[in-house]
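Taking the form predicted alone, here's one chain by itself in structure tokens.
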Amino acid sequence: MMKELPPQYNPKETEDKIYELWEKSGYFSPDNLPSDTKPYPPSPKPFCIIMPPPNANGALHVGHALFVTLQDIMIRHKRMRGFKTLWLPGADHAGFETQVVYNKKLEREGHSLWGIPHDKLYKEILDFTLKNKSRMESQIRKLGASCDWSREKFTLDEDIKAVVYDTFEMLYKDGLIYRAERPVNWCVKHQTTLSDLEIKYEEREDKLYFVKYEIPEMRSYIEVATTRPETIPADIAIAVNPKSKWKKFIGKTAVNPMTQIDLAIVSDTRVDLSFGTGALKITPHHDALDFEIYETHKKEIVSKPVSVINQFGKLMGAGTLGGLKVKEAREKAALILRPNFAKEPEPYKHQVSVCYKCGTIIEPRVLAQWFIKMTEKPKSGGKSLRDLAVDAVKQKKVKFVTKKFEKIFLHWMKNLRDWNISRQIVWGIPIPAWFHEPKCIPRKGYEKDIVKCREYIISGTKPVCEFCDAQFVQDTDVFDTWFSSGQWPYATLMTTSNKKDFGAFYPTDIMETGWDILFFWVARMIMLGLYRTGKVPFKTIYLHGLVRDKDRQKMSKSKGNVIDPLGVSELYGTDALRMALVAGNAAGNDPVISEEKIKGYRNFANKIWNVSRFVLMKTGDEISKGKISLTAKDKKGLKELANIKKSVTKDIEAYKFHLAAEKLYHYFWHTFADKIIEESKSRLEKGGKEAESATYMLRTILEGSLKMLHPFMPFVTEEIWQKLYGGKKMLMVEKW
């Protein structure tokens, strides 16, 4: 029996109750959907989204609300169309990001993570993360996410870590993972390396110094321009572009003006003629290009590379500069070098690399790190990781909803460098590599194998050295969090409680996430997914923009324009927030949202409620099941409903959710409420066949509208449906 709707819609009283109803039904799981067929392919067809795992280190922000809304729209729509839908939720331990957040927490409390014993700090961050993870999952429920919580995964689950370790070992055996001393990006504040993607560039104004390096045998000098005179004590050579005016000095020897050591002058076309003088000082341990040039000219360069800046950003082994911070050392070096200036220093604006989290200037260092070869073929044969991904995109095995991102993706892949995957932090998945100090004594008969026992051992458990009695210790570095999350689609489906999931749902159908992590995450998922499984991890990529305020400003706490999604949901209802995030938001564009916009869609939720209340009151419990003689106007109304449903379906399938939302808004309010309802009132009062026809039309349009609106505004539509059918039917699984 139909239950009467209260006079007003109250989201606070409705949303928790409705979500509990959904969750108890079991319909979030593809295994429990109402169907006479088996839950796996070929019939009915599966549809799967793996939720981008939010960082479990704080409350959800409005960007999270956007991805939850967009993915939930897709899942609810496909579920209502009869697909076996799986939306698998999860959370990311978020390595470096979480350690930074935890350190800020400690600093606010007057403490610091430096000095806390490793195991104690790990336990503290684990407790902090699990607490946030629980809160985050509660918030995702508040946003209406119809994901399958029975399959929820965490990047630190033991079975997930096992998959990550297996992939690492596969890459290592394939010759794609190596450990080497190479230039890396070092954050002095956070005391860890960062990948090329974890640095950003800021324009800074420094001084450009023009320094003369004497060439005794020629009774002349060569002029070098540099912004970093403090690193001159680490110079071991000078490179000259063969087209520069200094080409006559190639093959000669200059003198380091601060250390007096001899510097070979070598020829190299990588020296930029548009910068400085056409001659470049070579400091391999403090500049990536210098390192590459040194590697090319090793045989010509007698001096060995040295480091003069330590992990804390202080000079070491640099004479009178020792112990000074970089800025202080630069000023002092300039004073010492003044007699060698070819001319006065000039102001120089340039792009400086800084840590993306704290803004500290990155210090290039040469350290022993773990790297993945991105552009070389594996030993086992086949394509490089880069070529696997590029070919998949070019062959349309992976399609971008927004074409501009495909072009950006392919351009970025051209310049791909090896990926540094090791981090010097506590919080993360330990790299499964074991080693011991080279000071070992071989067992009798193993003298020739002494070199082998000093190599790294790749293993998930502590191995025993077969050549000597030295104790193995594990590498203290942890994985870059993007290495583990880059395996998320296949790692999750390989490790759910249902062993059929990987075969049933992989490759997944769509990856929906922010455009800002296209290279951090999406590109790496494609590469690792193809390498590990031979298949793309997803068939379609939908990238949403960054949420902005009404003035199109990026939201930030410092600007005071951040919208708390749970706060506005509490005030205006989750459905209003969801509609405000979708309407006017095309794929790839930065959506604009304001409290006024959310208020407007709260009014729309109230309109849906009031119209439904009117129709239910006027039509009663039962609609005639016999043949109804519809008027021409009612037939036109039903045809219009069919047309709008066809149009909305087409928009949703084309990922044009903003168009679908806007069409539904205008149809329900301006066509159904303003015109059809108003025109039907007098007919309903007359009774007879005229009223019967109007009643049938109104109920049909109402039910059809509620179905179409449900993926966008699930709470208010489900509550109305429950009243409409006395709790005997659930809109979430009604046929579209």
Second form
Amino acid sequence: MMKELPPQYNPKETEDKIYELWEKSGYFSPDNLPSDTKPYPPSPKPFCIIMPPPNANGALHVGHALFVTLQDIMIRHKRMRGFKTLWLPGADHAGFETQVVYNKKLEREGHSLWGIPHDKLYKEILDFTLKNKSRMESQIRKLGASCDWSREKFTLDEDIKAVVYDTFEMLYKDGLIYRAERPVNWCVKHQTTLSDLEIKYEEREDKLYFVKYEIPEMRSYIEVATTRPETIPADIAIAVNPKSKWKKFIGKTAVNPMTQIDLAIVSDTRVDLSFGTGALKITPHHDALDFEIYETHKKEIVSKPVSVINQFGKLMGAGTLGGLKVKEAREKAALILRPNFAKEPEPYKHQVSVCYKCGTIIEPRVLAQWFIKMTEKPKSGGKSLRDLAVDAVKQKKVKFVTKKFEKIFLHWMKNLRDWNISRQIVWGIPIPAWFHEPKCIPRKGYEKDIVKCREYIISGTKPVCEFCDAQFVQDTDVFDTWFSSGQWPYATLMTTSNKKDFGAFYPTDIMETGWDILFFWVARMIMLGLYRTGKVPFKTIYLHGLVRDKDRQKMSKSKGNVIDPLGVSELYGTDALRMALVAGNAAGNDPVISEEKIKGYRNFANKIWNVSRFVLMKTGDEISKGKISLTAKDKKGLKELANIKKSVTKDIEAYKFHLAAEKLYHYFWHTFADKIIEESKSRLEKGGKEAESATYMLRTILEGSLKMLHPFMPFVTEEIWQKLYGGKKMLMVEKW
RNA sequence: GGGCACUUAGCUCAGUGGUAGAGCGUCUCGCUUACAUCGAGAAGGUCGUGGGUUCGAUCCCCUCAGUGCCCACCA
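Starting from the form predicted alone, produce the coordinates for the form predicted together with the RNA.
Below, the chain from earlier opens the complete complex, with every other chain and molecule after it.
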């Protein structure tokens, strides 16, 4: 009766219906797994993946489809093997990224976010984010993700924020968080500081100027090479390498050619002898190295550091340069300084730092920001954040599926510098620091206590001053998003409605994400996870690459080669998309995908459909077990199935999903369909014992294959299973 | 300036210490009642170069060449 299958598999009629069936069953949650899925030894064991929360600022792209597929394969496989399986979904407000996306949207409409009052802007972006979030959730469903929606978390959930605040406070008490005026990366367009990871380098062709700084007492001069003559008004010293020809001037005083102030000449080995002239002008507020040299020689340098470039990248308090943009000011400064040139400027190619989002040149500025110490030990004892992570990786407490990323990781960790976690944007989690404003004027009787009053207090809630009536005002800066998302594995498991989750599922088993966020996210999760919980956040890290088109090109809207996963899923079915994303793509490499490839797997889905159709038509509904005596050939066929199962299981356990997928494809199509089924046809015609044996064999291989294919192609396999068992059983929770 | 990879069939990529694999593409047949989103068959590679280890290397080691990526406060 159920043999009336159409000759073609129609994903459109299947997928939504099947997903609803799964979701309603409750089996996505580890709490509701059916009692008859007996755990395999050495179970009962939990298996947990925390989904990397997608940025809720746009539609899902093919990279999201890739991670959904890979993670769903692991989850479904483990679930079928009887593990207590949790895949916890989430969404990221993605602070800076989302604010940039939102601003672009406004710019397209002819506006911008500058000038919109803080609270109004926050609400607008919140609406925008929540809309995207709900669209994303339905798209993740469309891709077949068997995640537990009842445990979904959002990075702006109050309980998540509370965990983040706790961590901040712990770090602060441990002396690992400090506020300091230090050179930071400032994006003139976005009006915020950025971490060192959020800048990239671009080669630019500039000029190298050689400027003479007079030393009246010696009737001589020092020659300094610089690409930034416009910052000379902020020069307050000159540093020379003690081995350079300028060493005789160490301790003397030069004159700033633009401001005429005195410049101490100090000795510092950080001045590169092989570059320029061996002498360096010191402009602490506009160059990071200069700042460090200034810090070292503070006592020798009489002048105080000044800023001559403002937040908009314009000169200020710099005499006739005032009001000019950096580039214009540079030209004008060159003109003014011409009499002081030691020689003609030379063309000079170098790397300049730019904002990773907009490509605007980063302006180093000295601002008060919150930093995390990466390499110092906490006051409460134990290792530095860096050492925690490095040691855990070296001791294989976190295993990298692809070795090369372990090397890249360790190399990066070597050169870690303190992490600036404050951002001057609207869209983010406010830093829980409160400033005393105005300054403390003690009430009567508390005058002596003014020394105890602090400039700021770290607190999740508004503090009250013990000594005066002034109000505390919360810091207007927000966290770098990665500070909060870096806590995602424990923050989520600590705040689900099931209070046992953290104990049951932490550390999680595997983190699967793109290698492009190895430093941004993975490294931070390992460090913060170990710091906060004493345990690694995940035992294994699997990193996938960037999806490319059939010519190995990056996908971009301007190239017109973008593959929209939802569109593909509509056209060819989600199963086809999933297979195309997995097959032929080893871990850590950039996956290649094309429409032809997807079509190929659409055909495969149809093959599965038709094989099932054939088996159903020829063999009837039930397989009578027990009395059948199998022919030698059929026994061999079943043995082959068992071998394939062994090998596929091994591949999946070793994260070689591409191998498993290809083996299944090849076996199902070219062994089962082309050979076994073809050979069985005449025997089925004959009837009798031969036919009985063949029937049993075909049905067994079909079911075994469907089970193995299910993690990869969940929809078509489940749909067929529903037909096979008339809706009485669910493949998703069948025993592997 | 440091570091990490890659170089296998026309294209995109797997893979293994023991006579080379897939998908797509190409060619030749076939509308055979599971499937033309199909079937049968075929062509196509000295596995980048030069050495070494080994009974034997595409796979291990070294050299060179080319390609890609990451990191980096040479003003």
